[in-house]
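Only one chain is shown below, in structure tokens, and it's the form predicted alone.
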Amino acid sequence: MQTTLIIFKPDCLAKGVTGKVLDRFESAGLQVAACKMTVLAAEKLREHYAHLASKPFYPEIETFMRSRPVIVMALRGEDAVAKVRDLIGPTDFRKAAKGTVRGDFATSIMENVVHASDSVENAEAELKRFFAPGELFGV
């Protein structure tokens, strides 16, 4: 069993879609371990983001991300990162096939609805950034 981060953000939360996104996680037999609402600090987001903090298109990520609260949920199950990597789809939304989430919901390649762990390893990493030891559940 693994657990992975999901970050559900703003244009999900402002299109009214989480439901739906959620719902095909659950579909496909993850379960939620942990979940909250909040707006994610300028510092945390830097990182989070490390890897893109020092190109030029960072500071509208950054005021994306902070532009309306986010959903931060971890998801367990069996094979959980590629699990969740299949069916929400590249990040470039234009290569995402219909039937993904980011091919059914997503507008800009910024804009495509999750954030999602793309390794075993960054997804400890992630859910360590955003959750505490006591507020995962069922791990």
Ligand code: ADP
Given for the second form:
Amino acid sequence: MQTTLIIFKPDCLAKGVTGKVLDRFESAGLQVAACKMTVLAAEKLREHYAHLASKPFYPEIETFMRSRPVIVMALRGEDAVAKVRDLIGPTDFRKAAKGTVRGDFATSIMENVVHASDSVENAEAELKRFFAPGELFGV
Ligand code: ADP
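The block above covers the form predicted alone; next, return the form predicted in complex with the ligand.
Below is the entire complex, every chain and molecule, led by the chain shown above.
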């Protein structure tokens, strides 16, 4: 069993596809273990996207990710990290197959609907970043 961190990004909520996206995860056997709606703090985003901080487009990502509240979620299940990454597709929506979340709903490289942890190690760090121990439920 693994737990992975998902962020339903501002464009996901603006497009009104949060339920459709969550349905794909639940239909794949994953269970919601934690959930909150929040406007992400700039400092937290800089930590979360530290690997992109030096990129010229980083300020745009920060503005986009803070443009409206997001839903942060923990999903648990067998092989959850890889399973969710397969369901969402690659970062660049132009390379994402139809039937993947990004292939179906993303409208730009930046506005690509969801974040999902890309390794078990990162999932552990990201879950700690966004949830206090008491906010994660042992479903
Ligand atoms: P992923 O979200 O697939 O793990 P990254 O960690 O590389 O991908 O990038 C984080 C997020 O930053 C992407 O999901 C996307 O929203 C944004 N991003 C990445 N590359 C670009 C880019 N070249 N231009 C604009 N936004 C980008």
